[in-house]
Amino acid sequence: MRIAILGYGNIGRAAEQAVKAAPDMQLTGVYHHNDCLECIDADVVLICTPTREVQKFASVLAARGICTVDSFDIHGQIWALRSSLDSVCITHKAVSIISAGWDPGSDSMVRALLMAMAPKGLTYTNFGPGRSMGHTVAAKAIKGVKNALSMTIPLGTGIHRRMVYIELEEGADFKTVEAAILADDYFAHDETHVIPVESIDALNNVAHGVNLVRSGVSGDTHNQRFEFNMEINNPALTGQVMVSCARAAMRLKERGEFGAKTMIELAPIDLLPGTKESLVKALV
């Protein structure tokens, strides 16, 4: 399948590596924000732009019948994005897999599986400690910010602290910048600390991770506890998940299952290279 990448930051570069490593994919091109979307020739486009630009790019591409995959990460706006893209995709016989990172994304599939195993109970998703790419991009977009790094610190039971380190533009007022960051939807719902520093490069890293815990009830049996942990390179995993979802998008399109989908709506087998028979024999 022919894959193109739109956007070439940390995720775009990681996605390029994952495409080149895939046995069933060919990279047809890497495009930047200001490139002509009409020039893109691919079966699937991986949209590796900032989250707030995803909708406009996905809509234009879906209207051309091109499948898309993105890593949109504003949890409270995912259903609205799905709804807006669904009708475009159905009309033009395309598939758009949205929020295809590791959270939202693959972690969402883990949460769904654990809920199926223990329908009653509580799930806590604890991120980090590590760099949040979406929050970092949001901080960088604030007027007066030259560079930024947003670190997510888990406090337990799904509660997080955001440590936002910023390198100011010359002449920028720290208090004004701080107020704008704290008001942004990315940060407004968590304890957030904004810290001015001389150099972001001296602090920067792309490590991250998650601890996902569910305690619940299977049937009438209590005290069922499940735990999922990972420590990862954030862009590398996001890019890999997007590439796996590109495969799923093509399989859905081939079956005529058009529309916008989140990862919990996908069959896991569609994410993997190989025939259905070989995968069932190997994995079941």
Contents of the next structure:
Number of protein chains: 2
Amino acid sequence: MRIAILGYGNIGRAAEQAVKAAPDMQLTGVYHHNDCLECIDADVVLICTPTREVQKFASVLAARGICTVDSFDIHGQIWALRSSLDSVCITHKAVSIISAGWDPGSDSMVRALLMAMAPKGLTYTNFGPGRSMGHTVAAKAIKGVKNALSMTIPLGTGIHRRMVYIELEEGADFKTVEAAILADDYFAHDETHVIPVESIDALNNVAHGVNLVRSGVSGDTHNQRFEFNMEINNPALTGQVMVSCARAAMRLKERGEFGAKTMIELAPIDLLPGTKESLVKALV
Amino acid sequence: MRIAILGYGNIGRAAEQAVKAAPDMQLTGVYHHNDCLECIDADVVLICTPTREVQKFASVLAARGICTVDSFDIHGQIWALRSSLDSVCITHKAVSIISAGWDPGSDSMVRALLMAMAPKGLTYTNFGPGRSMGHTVAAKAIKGVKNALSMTIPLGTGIHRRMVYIELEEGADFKTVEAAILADDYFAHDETHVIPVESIDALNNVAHGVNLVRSGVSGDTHNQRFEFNMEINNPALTGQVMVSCARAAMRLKERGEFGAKTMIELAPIDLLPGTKESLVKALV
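Having gone through the form predicted on its own, I am curious about the other one (the form predicted together with a further copy of the same chain); can you provide its structure?
After this comes the whole thing, all chains and molecules, with the earlier chain placed first.
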């Protein structure tokens, strides 16, 4: 299958490596977000632009019958994105796999599977240690902050500590900046520590992690316990998940199952290269 | 949806509890394996008989257009079972979900997902501590053994120790029995310890566990690490997984996707009650 990449930041670069490593894919081009969309020639486009630009690009491509995959990550707006792309895809016989990263994405599939295994109970998704993009951007926006890095530290039961490292603008007062960060809505609800550093660049590390736990009830049997952990390079995993979902998009299109889908609507076998027989024999 | 249970051992009883706990299911009957199959009246039949009887019952039911779910667990024969049931199901517009337990079953889905997240690398599935049915039956078949229990103990990297507890027949010689067990093909390839006990019944416990690990490569980034753990009541989880798969069978049938499927061919969302919108909003 012929794959193009739109957007060439951390995730676009990681997706490029994953396409090149895939036995059944060919990279037809890397495009930047101001390039002409009509020039893109591919079966599936991996949309690796900032999350807020996903809907615009996915709609235009789907209207040309081209499948797309994105890693749209604003949890509260996923259903709205799915709804808006679903009708375009159905009309133009395309498939759009949305929110295909690790959370939302592969973690969502694990949460759904654990719910099926123990329908009553509680799941906690604990993130980190790793950089939070949203919190980092929020810290950078504070007056007096030259550069920032907000690390998410898991404290269990879905509670997180924020470790905010900042490089101050010349002449900025640390105490004033610290108070502004602690008062910001992104940080006001969590335990937050603000730490001045000489260089944010010296802390640069794309490592991330997840500890997802569920204790639940199967039938009438309580105390069924499940745990999913990972320690990963964040853009590398996101890029790889998008590439595996590009394969699923093509399989769905070939079967005439047009529309927009989240990852919990995909069968794991469709993410993988190889025949049904070889995959069932190797993995089941 | 209307569910019947065929077979009423540990798993049949657990499945009954899971059906009763499901908000969208009604139990229409519990049948024994010598009952008349033509009398079964249900949308989906959960086949909870010994694994070697699954094909016979599933074929007869599928030929009546009735969906089935089983937890057939002979790994090397799953593709053959799938192939034989697939054609019957397609002809008679039924769906048969096979090998729907936790391994094969939910573990298979996790293995497939991890492969999609890091395509190159090694996955190890470590079982236990918990009772192995196959090894217990093999130990019971040894001359001089009155009753037995074979526990599987995980040693990591897919290597397991066998702890075989035996009640001797009156007059049997322990050393002779121990030698016969150690020479049996079920035990000859693993570290095995044979321990005489007064009562196997006193050791009865259906706890089991899994530790599934993968270290792999996403794109060209190595050392991506994943781990899935569970500590569970074995028949309760098997029964629950079968019930969740009964729901998926009905969804597939409603969409006209007839045939036999393993769990890696199912989308997690189809295992769960509720609307697509509510599930995407809650889990993605």
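Numbering follows the first chain given and starts at 1. Basically, rigid core = biggest C-alpha set you can superpose within 1.5 Å across the two forms. Since we're looking at a predicted model, the values are computed, not measured.
Considering only the rigid-body turn between the two forms, which single choice in V88, H32, Q77, P129 is at the hinge?
The residue sitting at the hinge is P129.
Give me the angle, in whole degrees, that the smaller rigid part turns through against the larger one between the two forms.
After superposing the larger part, the smaller part appears rotated by 27 degrees.
Please give the CA displacement of E198 between the two forms, in Å, after core superposition.
Comparing between the two forms after core fitting, E198 shifts 5.3 Å at its C-alpha.
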